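To begin, one chain is listed below as structure tokens, in the form predicted on its own.
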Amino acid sequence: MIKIIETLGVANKSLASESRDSVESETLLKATKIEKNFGNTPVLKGISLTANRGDIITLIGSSGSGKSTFLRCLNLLEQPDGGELEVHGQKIGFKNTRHGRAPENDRHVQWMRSRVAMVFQNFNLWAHMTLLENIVEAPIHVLGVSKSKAYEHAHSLLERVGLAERSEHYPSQLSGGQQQRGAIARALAMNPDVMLFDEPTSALDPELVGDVLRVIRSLKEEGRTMILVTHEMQFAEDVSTKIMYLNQGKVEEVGTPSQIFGHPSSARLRQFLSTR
């Protein structure tokens, strides 16, 4: 069960079943001055982000700039060493322990994870389960959804991502692009408020990238709130409401796609874009 929660970014039944309709704040996720160290090496040096409903925020930057680590901190798959996190205006409290900084209340973490789902670079589908079983696992066992409703919803999601005929296939029987679209369907099965995408196309063959990007683009069209890490610059320019350029663990420049790609002010950003 721990693996289910960590992989899907979901909560226990009592917290995850709270109605989304009761949430009035337009700010869905807020991170303030997030810091993260690996040993004595600072990886994140005070990064802040605010995601409002319908925002699509893309993090760009060179490998090692802290993009994926920051994304994992937003879902507490990595524990921040400093800074604050808020979901719908509710702060996720932290405490200092002998093992380092940790969330002070597991229920707050579970509540937060019920609203924030993550799609990983390497799909993370369970190899011993069919695609359909992968999708229904958490709704049934974490959210307490009935099997009939979970399977009905899963079939509709598979149809939506173009995998209706692959429902009984195992991950090993699917292409990388099909696995990633299945992973997106699995995240959608939790009805998250915010979706995190960690380089969702970087592990795919070039001919498979387009199918995954089309699914993500369809999520934009329905108003989903998303935070993406990607090296697909044209896609980032097309779909994003905001671009954040990270360099050496800091936000070096932030702006609209037209500002970032059309009129970058940072010399490092101009150099980064020239190599894309």
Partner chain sequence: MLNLHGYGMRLFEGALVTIELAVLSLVIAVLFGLMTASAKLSGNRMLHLLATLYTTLIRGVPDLVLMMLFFFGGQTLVNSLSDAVYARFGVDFFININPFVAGVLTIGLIFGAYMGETFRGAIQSVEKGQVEAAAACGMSRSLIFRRVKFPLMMSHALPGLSNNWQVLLKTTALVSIIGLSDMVRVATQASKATFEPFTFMLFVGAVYLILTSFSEWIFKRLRLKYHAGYVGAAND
The other form holds:
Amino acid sequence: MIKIIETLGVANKSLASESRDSVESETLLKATKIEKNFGNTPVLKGISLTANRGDIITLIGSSGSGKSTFLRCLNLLEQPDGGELEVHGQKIGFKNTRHGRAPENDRHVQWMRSRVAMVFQNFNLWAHMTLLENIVEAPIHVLGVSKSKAYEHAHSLLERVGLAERSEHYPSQLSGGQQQRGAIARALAMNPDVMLFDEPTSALDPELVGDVLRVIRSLKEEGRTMILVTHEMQFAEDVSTKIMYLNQGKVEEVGTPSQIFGHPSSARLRQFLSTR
Amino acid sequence: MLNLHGYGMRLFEGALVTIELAVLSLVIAVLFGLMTASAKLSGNRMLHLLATLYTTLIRGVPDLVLMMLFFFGGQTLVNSLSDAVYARFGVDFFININPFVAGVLTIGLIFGAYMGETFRGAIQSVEKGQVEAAAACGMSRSLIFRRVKFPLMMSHALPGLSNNWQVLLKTTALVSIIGLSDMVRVATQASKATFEPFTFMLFVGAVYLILTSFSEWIFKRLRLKYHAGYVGAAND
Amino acid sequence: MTDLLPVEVTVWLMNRDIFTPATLEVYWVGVKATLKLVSLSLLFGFIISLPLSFARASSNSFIRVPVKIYTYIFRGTPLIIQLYLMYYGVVFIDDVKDSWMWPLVKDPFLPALVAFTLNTVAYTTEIFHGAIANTPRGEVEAARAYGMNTFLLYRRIIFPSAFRRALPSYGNEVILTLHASAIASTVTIMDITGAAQFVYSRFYAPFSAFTFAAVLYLVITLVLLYIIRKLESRFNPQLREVRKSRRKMMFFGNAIQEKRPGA
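In place of the form predicted on its own, output the structure of the form predicted in complex with the partner chain.
Time for the whole complex; same chain goes first.
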């Protein structure tokens, strides 16, 4: 088991070094024809996505279009019923069980998740830990980073998201905006290859949205690879390298922000944008 | 002043029996409770049915009747077992059920049924997002349980746990009826011998009151500690 | 014969003749005694708890504190101690034997009834008090806004609303009083448990004797639960649909919610 991870780790490193000269094309995450049903209702009807280093891909669409479900399939919080997933060129294997399709190897999934960090709509900071403990938890216990290093890193991350003074606070003592910035710091502590954002500002009061968006924007500047689901259209237009418009479980239109917002070709997308 | 007519030492020993009995029963009850809760949440129909049967039966019958059933009934069962072994194999043995062990097991079994409900509720009230966040960091199942699910569950279970403990403590008084020399039994004997029931019963009552008040205080502190994450509203 | 048959069969044969009309009669006497003791304790308990629960919420500490101390002490000590105090205590008081009270006290029923009533009053008072304290502020404010005086407010708004909220806990208390009554047998009352002990000592068949008692208690518990559920859905119609679907799932598993809250 451990061996698999080690070899994966090696593969990961060698892949990273090989592609250093061709940064443009380095594929970090690739999903092919992802399908998902809830009961008999298909919610994802074969969606594909490729995230290269430095890409910022935003998924837009009305509620029920499947964008959040798709994002959750990317780190297997939802098990896709069909399609393939590749992280750093490593394919995630699936097997068929009595309860449907499931990943072949739990350790493989755990490794993948440690490379793909997620920021949730409801923050989901662990309620029984202080902000600081939240941030060092996974680096210490999952990545095996030494305590002193993890704490050092955590302090610098808190500094960066503007929460240095709040490190000893519990989540319930923080505002929504502070919790979400803390959650972003927690995701960054893993040094992830790809960051997933699931409607990171939807649960926030309007006046707190700005701070969170500013932090995400700063991540773009350091070249992070991100996949976002958001309703903030102006923000999506500003930061994204690519926009995917989802409708009823399918990709209706893909393009650069200027294409999507400037010259939407499908009637549905035009209608969607006009109601915003 | 208070005159215990030389029963002071025996009452003290009785109090120790009460406390030992209560603490050991609590351990058994927590084990049974965790097992019951996981059986009920396992999604396995057979396990669920078994756990439901256990909790329903235990909670539908008075503690004292269960105690007598297990204690007196258990002894005859063991006796007829040893009779049968003697008749068949000619091996003679005699097991006397130790009332202390019987008491611990019975009280543990009874309160396991109540703990089961406490733990089930506590496990269910752990928010899905908390576990998802842990999974999304790449934590393994056992790590998620150890670092996230269990501590969160315990903080939800504490009020129920404290409540069950208080009731359990008072329930130990019933073992005096099946012949264990706990505080209450010593007090009953002393009352009959000295014709001073008020002295001894009030004394034992006061000891119970101290024990329940003390444990309430401890649980309050524990709750404060474990609920640290839940106190205080958002302040921006 | 014993060496040829499996143990279980031998045991059964030994116990086979314990359920004669005579022993069933003993159990029947026990059921009647249990029901009488429990229903009277609950009835008196209910009547006494009502005023006490309002006193418990009083802003006057001379009224509130004594009630608080009373419930604290009675909920913080085992019922069996309270029972022994009533029973042995009264018997051993000097001069009681010569007074007019003796015929009343000689019979353990009255001391037991007093002990159980005092005990259930302590728990019921706290249950009612909790329900009253949890009355939504808005309901009280609305009543005030419509010009209700305090008496009317309590009678028409707070009490009916609190009663609904208290029902599940009170139902729990009813069942726990039934179960607690089993210790009446220790002061020689021939209730269900007393009957089982009698049959046990006569036939030395503890398993059958106590199992039968357990079944009797279980049946009474389930009947009480059924009545409580009926009352709950009568007074809380909004719960009806939820309950219906939930009950199917849980059978009687969750029916008895919890043990008594501690001190």
